[in-house]
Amino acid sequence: MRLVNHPDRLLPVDPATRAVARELYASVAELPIVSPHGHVDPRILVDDRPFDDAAELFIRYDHYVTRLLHAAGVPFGELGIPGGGAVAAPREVWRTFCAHWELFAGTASGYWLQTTLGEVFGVTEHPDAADADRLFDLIGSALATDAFRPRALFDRFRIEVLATTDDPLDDLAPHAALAADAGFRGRVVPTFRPDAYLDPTAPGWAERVARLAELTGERETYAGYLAALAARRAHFVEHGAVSADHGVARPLTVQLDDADAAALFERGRAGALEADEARVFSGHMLLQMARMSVDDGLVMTIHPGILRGHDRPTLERFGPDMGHDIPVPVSYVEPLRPLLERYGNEPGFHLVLFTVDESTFSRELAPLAGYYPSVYIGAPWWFLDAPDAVLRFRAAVTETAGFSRGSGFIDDTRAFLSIPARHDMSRRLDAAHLARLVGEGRMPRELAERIIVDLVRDQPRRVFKL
């Protein structure tokens, strides 16, 4: 079967609406990519070394891919993932992937893979077992050329801004190196991700708190802990950070007085917190992060609702990010009320709320963003970062909050080569949605033309203070 990236893919089937969508899409198709939240390692751009091979690039670190192969009964070792037992060589991993290509039919992963294979590498047929070796060598030959080094691809993809995700104690040396490199024209910014320092139930929390104090020269008290976190945020701001990200299980916020917070902090350091006390302390610290965002200007993003490590034996053997993180229902309105009552109307405070619980888009997030000037609706994320889910998102939030209260598209990926495919998908779907509104007589075409440019170019810059 031929691998065909149809020029009108994802656009409406109706010819008249498709014609409008085609022109709307064309107006933004070549605009630069603004990626204000993601997980690409900045060292690949500092070192600018060639990528190793097709298996390393497309499979090894992409849990969207490995989880479906695992569901089909493929052992992780056959996907090149160490964790005890035999580990397949890259060519064998690629053969396994190609033999299971049809598993990805109709999935978002399949769409991104097909787009990347076709548009980046010029692959013209669907992978299969018979052709696996030829494709492996074709991709390998391309990766050996200067045109496929990370910096060349960064330029080819027209990436204007790329945000990474970083530990609070990271020295951010790769970001400093890129900022000082006159030969690198892009902008790569760090993101402050303090989850493991705020949740006393996280493994190694007390040790992290001690290292935080040691690095900043603060005392190991509650007041010193807050001062140390603020100091590390300042370090990130100095290195170009624009946001602080919080991957919490629940978006709970709690206001405690200093004495109560300090008591829970000391109990946490001693390993003596009860589960309810730990939740309260974590909720208080999320509120403290909002306070610090008001002070230092970092955009606050919250990514809740994922049960991490659902498959404990796999977690113990292979570690996290293996595809066994599962969405759970989330509520925002009451848990965030303490935060929003204090800071929701603060000038300059930006709070971007993400969800993997689709029921919250129209019930909670759109109404919140449609009232509080600080609140923006995060783009469809993780399991919802898929064509039909993106269209459902647009329909769910726009009628309440309009187009202006969104974050702009967020690719949230570790897979560097999939970045342009993901952003292109979003642009096509926005064009499809706007074309439908034009066709239904609900929006003048001239307004749709302005809105789609704003969604792609201006909105992420505005929301993330770029």
Second form
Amino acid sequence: MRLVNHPDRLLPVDPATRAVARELYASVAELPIVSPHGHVDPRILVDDRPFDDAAELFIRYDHYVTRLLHAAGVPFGELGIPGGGAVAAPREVWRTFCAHWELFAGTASGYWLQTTLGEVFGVTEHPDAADADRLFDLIGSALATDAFRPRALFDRFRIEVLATTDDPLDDLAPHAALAADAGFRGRVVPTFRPDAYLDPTAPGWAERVARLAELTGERETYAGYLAALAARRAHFVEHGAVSADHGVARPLTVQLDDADAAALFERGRAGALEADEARVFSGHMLLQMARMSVDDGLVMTIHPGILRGHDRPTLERFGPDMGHDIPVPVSYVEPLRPLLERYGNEPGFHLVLFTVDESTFSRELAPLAGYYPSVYIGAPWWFLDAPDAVLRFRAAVTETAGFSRGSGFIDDTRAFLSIPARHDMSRRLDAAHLARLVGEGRMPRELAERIIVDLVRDQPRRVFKL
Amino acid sequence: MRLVNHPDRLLPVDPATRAVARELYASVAELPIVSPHGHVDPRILVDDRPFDDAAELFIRYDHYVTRLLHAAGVPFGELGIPGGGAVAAPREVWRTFCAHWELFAGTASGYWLQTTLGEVFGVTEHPDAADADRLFDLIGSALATDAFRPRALFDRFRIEVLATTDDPLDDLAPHAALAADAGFRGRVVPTFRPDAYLDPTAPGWAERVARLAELTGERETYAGYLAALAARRAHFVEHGAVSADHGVARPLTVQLDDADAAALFERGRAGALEADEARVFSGHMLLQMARMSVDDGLVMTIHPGILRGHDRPTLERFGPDMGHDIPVPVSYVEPLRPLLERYGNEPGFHLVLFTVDESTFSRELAPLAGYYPSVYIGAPWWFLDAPDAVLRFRAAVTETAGFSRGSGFIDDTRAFLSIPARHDMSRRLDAAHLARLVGEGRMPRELAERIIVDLVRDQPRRVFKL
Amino acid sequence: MRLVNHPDRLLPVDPATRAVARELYASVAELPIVSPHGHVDPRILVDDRPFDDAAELFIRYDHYVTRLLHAAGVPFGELGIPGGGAVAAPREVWRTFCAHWELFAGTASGYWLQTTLGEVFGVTEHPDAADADRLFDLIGSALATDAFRPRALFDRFRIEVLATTDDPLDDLAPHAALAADAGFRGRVVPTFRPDAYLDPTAPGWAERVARLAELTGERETYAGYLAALAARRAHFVEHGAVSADHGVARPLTVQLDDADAAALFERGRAGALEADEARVFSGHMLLQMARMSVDDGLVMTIHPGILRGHDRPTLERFGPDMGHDIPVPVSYVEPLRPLLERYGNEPGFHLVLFTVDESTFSRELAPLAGYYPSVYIGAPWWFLDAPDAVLRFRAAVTETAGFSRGSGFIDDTRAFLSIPARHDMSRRLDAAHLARLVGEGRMPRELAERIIVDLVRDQPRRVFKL
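Given the form predicted alone, corresponding form predicted in complex with another copy of the chain:
Everything in the complex follows now, all chains and molecules, and the chain you saw is the first one.
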């Protein structure tokens, strides 16, 4: 089956609207990529070693891909993932993937894979079982060339800024190395991700807090804990960080007075908190992170509403990020009120709210971002980073909040090679949405031309202070 | 940038479907406006004084507009709103607005403003900073002419019925004056809005209840309180009211026996209610309002699910209705069961349920209205009164409840000049939706032609007993 | 008004997309019908007696139809439903229905009725009051012919498999009779529906549990209760059942140890359970049903989130299924975790999750089915079994879960004559969705051609083990 990446893909089917969309898309198709949030490991750019093989690159670490294969009954071991039983070799993993390729028809992952196979590797046939070995070798041969080493691809993809996601105690040496490397012109910035240091119910929290104190030379008190967190944020800022990212179960924010917070902190260290108390303390710390963002300028991003590790037996065997983090209903309005009343109107404070619960787009996120100068609506991501979902997102938020209150596109990916496919998809969908508004007489074409450039080129820089 | 209100705006882009939609729209485009719920001040029609200026007319009182400017970092003072600091003069406010005009691209407010500027004032260029003064003067000159005085516009807009929203203790003198004025042919009717008299947690509730007793000559007992409310409803009915409107946090309804209700009433007057008790008492009173609607025939409208005054510091400085009333998740089915079991099948009782939580359209409102003869699905309003949201609404409710169970269009506006733009938008979207059904072979064109006339001309009269 | 069932109905309006959709639809239009879940009474096929009349066939038992007439103010008695007051004769019922025909414009019921009247009876005019008698007689004459007897229609409709829904104590004699009847070639299978035996708050639960013990010869203990349920499941399996169906208020699952479960069982028999305890016991039993499905292979279907009998006074007078079962917000992720942790990865276990809360499609059902091999996303049904809702469903789930994780189409109907219209609708909408993906360059046409055949022919057989 021929693999064709049609030049008009994702554009509206109506011919007149498609013509407008095509021109809008063309005006931004070649603009550099700004990626303010993602999960690429910076060491691949420091080392610049060739990627191993197609299985390592496309399957093994992409839980969007592995989860659907798992749902089809493929054991994780056959996908090359250790955790019990045999672990297949890369070529075997690739064969299994190719044999199941049609599972991905109509999915976002399938779209990115098809785009990447075609645009990056020049593949012209859809994967299938019979062709698996040839494809594995074709990709393998390409990866062995200098043109496919990480830095070469970084340039080819026109990536201007790439943010990583990092532990507060990370020394950020890879970022420092890249910044100091005259031969590397890209900007790779860390992101402060303190979840496991803020939630007393996270396994190992007390030990982590102790290491935090040790590394920063602060005392193991509540005041020392706050000072240590601020110190690590400063370390991140020194290394180019522009944002701090918060993945919380619920977006609760609470303002405790110092004495109460200190008491909960001490009981947390002793492992003596009730579940409710732990939630309150986490909510207090989320509000403290907002306060620190006001102080140090790091953009605050929050993405609540995921039950992580739903399948506990699998979590225990295979570890996290295996595709069974599942969204739950979420509401932002009441839980974020304490934070927004304090800092929502604070000049320079930027708060990006992501969701995986679509019902919040028109109900909560657009109204909040349409009022609070600090609030930006996070681009649809994770399960919602897909063509139809993105168009639903644009239709749901724009009528209330316009275009200025969005975060700009976020790829949020650990799959380095999928970055251009993802940004290209977003640009096509922005063109599709704007072309519809033009076609329905709701926007002058001239304005749509300006807006799409702003969305792609300026908005992520503005919102993430790049 | 040329401002063009395209004659086919909001109609589907597919040419054949657009042709059908165009004819459907044409059949209702010029029909008179019936506005059964809104917030226009009736005194502007009594006095018939010229409007002041463009800033007063389009910005100062329109929290759809001011909130998005606030989100862009414009202080309320620069929008002419007092509450601390300097208050800009109207011309300055207008300049600020014009400089930020592109914020409104793609929003419902932007659409109405563009329609109104073009259709009512003949403006042919989009506002911008350079053109602001010329536009301010052009509008100012128009407003100074007789053709732009409120009554002349009321006639020009072909408004047949306009409902206002009023405090239960209002004497309704403006309504009486308009009814008695042989020179004014429109019908302006009050709406009974008793929220602040039913919720013991509303600031000033006890004083308000005392004034209610005083004005009606009833005793300050629970029985007197009910009698006083009934008396004020009768006063509204005498002045032409057709509905009573209820904006509640949650749509709770409760049936207490008289002794329990009286006890809560007394404790409420003493300021001694717990939060839960206050909620129960409010829920009991909402059910009492339904009972009174059964008795006196006032259509009952309920719009729950808004957290009002989310940004309390701003609420304290600038007062209510500043754009930070934010929707929260809501469900109607269980909380309204006591009310619907009692009165849901009562002949003549009309209950219109509005929402700002889209997830309730197909899940709750269409199923409820598709069964209970009393229940009508409120037109999408507030954040959802926008082209894409309206089409989502139609698609979500029609397949379960058909067209007969809707409220008819509600503009809910305090912006008098936007009324024709809003009703015109609704008519275009009804045409768009029906034309799609015709194009998809789901409805004969002949039937679509009848339905659109019913939706625009008959449905609001039927549902609101006009 | 001419009744035309356009050959391209429900296909996209864009001509190029419609052309693709038309060919996709044509490839599956004539395939046999597999109906793995529904409510047709098997005795109509055993007896093969002519249907009575149009009112009996289309109105009296179809609560999709009666509820909208009830909402329009028609008393149930005028629809031929006993429960107090006069009960209209069939011809009168039909006249009332025809006079209100336009209420159904744009609804799913209206679509099915129009399709059935045209395609099955050759009706060429829309019903209306003037034509009611002629139509009643025309349908009546047809029904009196052999070609319109149930078995003849079963053949004409190309039904290959038809599942019924049955009480656990049912002897399944009609199924046995049909299986033994050499003159009947269809496959009619029962479905085990144990709700009323699992929920101690269901009226008559203790008596039902006693009868269960009596019929199976088990003791009236908790262990006997489990054994009796397993025995009845075995009885169903012997009679061809492939699934067990669970309609629960909330999808709670709980694992109790045997002693705790036995204690709750005994207190339930004594009528002494608190509401919370009853919920826990029901949740425990839902998990036991999963365990038994793992053992005996019956596909487990769950459809939570309906408040049944919302209008209690009407429930008391007219009984259940009168159109006032109303959806409420629902979430699956946390309540089903105990079940899925135990059995979610169990080979051969199939769990189909239905919803009437659309917000769960992208938020919960697609992510769960995109990970757990056992979980399939139930086709949109009940209020959501309608053209726009189905397209929203496809758009909401496919990007995460692809096409392989769906249940296949489920008609869930008690209206035998509507079966072909419903399956045809689903096939058209699958074609519409796939054609859009082809038109947007997201799927090769060749793959769409394979997928639609899989969806219609293979998926229901695979998921329901047919």
